[in-house]
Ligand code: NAP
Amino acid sequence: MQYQNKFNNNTQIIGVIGHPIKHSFSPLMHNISFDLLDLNYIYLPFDVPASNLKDALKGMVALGIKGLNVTLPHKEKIISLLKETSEEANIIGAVNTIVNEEGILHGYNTDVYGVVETLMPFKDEIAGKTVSVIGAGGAARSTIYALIRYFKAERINIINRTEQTAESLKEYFITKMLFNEIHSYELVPPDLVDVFRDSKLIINATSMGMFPEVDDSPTTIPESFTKDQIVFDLIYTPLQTKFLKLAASQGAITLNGLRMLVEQGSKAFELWTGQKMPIDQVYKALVSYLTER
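How about this chain only, in the form predicted alone?
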């Protein structure tokens, strides 16, 4: 696609900030969307170390950048630097989308929308069941919020390499959302086989297994999974992680993170442009790109 011919003095800049940032497919997704709708926007990646985060937001205002996505490791730290944040971002304690309205920076969490839209076909199966979430960062926070607010899970297990972090997140959601059936565990796979097997839904909200570390997985024990489960990995590079392959080998339903990426992106796209993203066309284009790499 050729974007350069349409850039002019009216081109709006959107971007994503994180560190590192090379793994992000958000620039490809949004630039495809801008092209399909013939919008005068461009989406750029900005590698911003944590020490430069505050200055990056000052630069956003100074340069008139219309909007930003926020990815690792900034989703939680950035919330205190914003003028206004949405209700769900406040409860979750993480922001992944910023809109610049005449110098006032508004923070949102569209990851919630991505999780909800991805899991909605399984809503009745999840209700009243046990769910295990692996991870305790910004993505895990959004996932837990969605499970409590929209899916009425009976019990949520938070599993993390550092158990104290999982324990802190457990206490956070008990306080914030008055949901008491949350339990924390250290990620020690041999000790968690029964915890995994007793879960109707297992969600990997970590970067374990993301390219190029494709041999990594939160568990390498096939017996962690059963044929009655739904296993959701938020990673989309590769589309089939080792984690999902193991789950599929036991007959579980598996979901990768690409649908979530597109759905959360569509909500951010609408906040920035006021228009609907052509979701189906964008999804097909990304699947084609990822399978041909």
Given for the second form:
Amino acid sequence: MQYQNKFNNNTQIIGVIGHPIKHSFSPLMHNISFDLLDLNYIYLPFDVPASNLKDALKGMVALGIKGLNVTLPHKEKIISLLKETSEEANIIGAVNTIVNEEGILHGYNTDVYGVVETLMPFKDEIAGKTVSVIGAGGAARSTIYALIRYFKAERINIINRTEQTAESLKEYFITKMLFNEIHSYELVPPDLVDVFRDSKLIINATSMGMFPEVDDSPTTIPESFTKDQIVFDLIYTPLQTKFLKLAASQGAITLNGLRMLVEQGSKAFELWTGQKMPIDQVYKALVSYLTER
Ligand code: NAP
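Switch from the form predicted alone to the form predicted in complex with the ligand and give that structure.
Next comes the full complex, this chain leading.
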């Protein structure tokens, strides 16, 4: 049998850096896309501790690595190490995608695009309404930015286990985006039933309920939800979290995090390759991978 090497000296390298580099779906998603479009690219995970972050970027330039995704804990710190960052990445204060343009590193935040594409079918329903975002980490930050910038939500509630972090995020958006209808709460579900019920859209931007902690949920109170709501969980492992099951049992429309994953990935893919990711095929491939494993 003749061995055919798929990779050669024209192969472009893309990767993801984080620490620890947890099991990520990005290599699978991008490598499927490269195969489907027959592109001479490979996507690899790199475990990079914070002490090596600066050197890793120097290495990226030295080795001609075309692009990177950036994940925890580097999304914020990496901004000061990049030559240029997009307006969105600057306001959010986090970069999840880097493009190497002939040695100049450009930073972007494509999570915003993932949120926007997921919620776009509900744009008119969200405009002028109250939205509750549970969580105050990086994903919550991108989500709140998208809600203010693209969806014209009237009021945003930030609900978090550590109330002080929610309070700081609130102040951040009041200052950065001059959006004053933003309120912070501690995540105490029995006290929040009315806050949840008064929200047209509820978003879980915490890791509560993510595999293997599938019995966790930001609220276990069925009355938190109503049939007129849209409930979005950023988690995609499992596809149907306990939080979403509970919302669905009350008649709410539910959205999981897989569309966001694919959409944010497609934006990064386009920045690196100049080509459109075959989104529908990739989405279907990931659904079967997640449901069959
Ligand atoms: P992060 O910056 O580490 O923030 C984590 C948030 O979750 C914080 O608000 C934290 O609250 C809260 N939290 C964690 N464990 C909790 C617990 N046991 N009880 C209550 N609250 C808890 O993480 P992130 O990057 O924002 O990611 C958050 C989630 O979004 C993750 O599940 C991630 O997989 C998902 N995500 C999905 C996509 C996608 O494409 N679908 C993209 C990005 C992120 P404290 O402030 O109190 O610690």
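Residue numbers count along the first chain shown, from 1. Owing to the predicted nature of the structure, the values given are computational and were not obtained by experimental measurement. Rigid core: the largest C-alpha set superposing within 1.5 Å between the two forms.
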Return yes or no for V193: a CA shift of at least 2 Å between the two forms, with the rigid core superposed? no
Large Cα move at I91 between the two forms, threshold 2 Å, rigid core: no
Superposed on the rigid core, does the Cα of H74 end up 2 angstroms or more away between the two forms? yes
What is the Cα shift of G64 between the two forms once the core is superposed, in angstrom? 2.4
